[in-house]
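First, one chain by itself: the form predicted on its own, in structure tokens.
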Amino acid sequence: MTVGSQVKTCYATLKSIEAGLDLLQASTTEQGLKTTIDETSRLIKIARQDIHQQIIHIDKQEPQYKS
């Protein structure tokens, strides 16, 4: 597996985690849990955005890593 494909797999995993957190938040009524999910979702979104920037960098600057 190339570096590029590993980074893209990580990105897809983060998107999946975000979707799972959205479903969990929609199904809970506990305010403390909703707050925790909100904060976790915010952190995951930041990480996903950072990974997306790395994908752009890899695709533009390092074509040998394209999958």
Given for the second form:
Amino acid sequence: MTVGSQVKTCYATLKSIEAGLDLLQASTTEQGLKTTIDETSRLIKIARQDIHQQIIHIDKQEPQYKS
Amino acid sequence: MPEWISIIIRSVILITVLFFFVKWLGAKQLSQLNIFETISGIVLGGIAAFHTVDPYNSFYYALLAMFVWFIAAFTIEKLSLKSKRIRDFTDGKSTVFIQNGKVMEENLKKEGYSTDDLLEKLRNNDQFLVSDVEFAVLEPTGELNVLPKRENRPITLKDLNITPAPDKEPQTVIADGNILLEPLANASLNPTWLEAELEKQNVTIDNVFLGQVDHQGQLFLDLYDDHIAVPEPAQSALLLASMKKCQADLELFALATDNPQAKELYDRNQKRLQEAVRRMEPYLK
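Structure of the form predicted in complex with the partner chain, given the form predicted on its own:
All chains and molecules follow, beginning with the one already shown.
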């Protein structure tokens, strides 16, 4: 597995975490948990966008491995 | 009227009367009754028993006597709820046996407790050394309640400075194959959700003996057919695990790369994930 595809796997996991948090957010009625999820999912979102930039960068550097 | 019929009729009526009197007098445990309540309870039972087996006694006398005893007990109970003084008189006061780690010998003597009795009561409370006890009080019911010294108390999350996630009571939403609507509403869920959840786990409602929802909205099921394996609710554990995995991956990338810019980026996001895990961990455990 190239580094590029490893980073892409990680990006996919981040997306799945974000969706999982959204699911939990929708199913819980507890106010404390709701605000914590809000904060956490903001963090995850920033991280995901950052990693996305990195993926674009990697793809540009090694176009022969682009998938 | 033959005597045996008279006895049957008396029994049935007195059982009903006694049942309602005791019910109205309150639902206290036998051990929690004060002296007066105990006496009136015994007397009510005695009157009922006496008049049941003796068909020659006037039945109205039985009802009258029971009514008087009931009214007396009832009034005293209501009065003692209102006034502290009457309560002290009927229920008795509690007596301090150990204060600031020192045994109050006077109070022991007053209540008729010997050293052995005191030690036995302390041992009942898992205290084998008097020096471990800060405060001990004998309740009017004859029970000894013990406050151990600070260092001997069981450790709590507060002592460890851990903030636990708030926890709500679970709701039982399925019992004996029937959906219970009221607990379901208490958990702010609806039958449609429950049906979808059952479909996800591939079971029919008739097969469910017991279903409970925890505060995170996860459903636990116990089936009549114990051969069918039901997955334990693992949604939140899975989420936490994938967050941890992602964090570890990013850390690995940061170590593997030689490019300082990329290293910085992975490191930054690794820290974000770490923070996210730290925040969510108490809720997802």
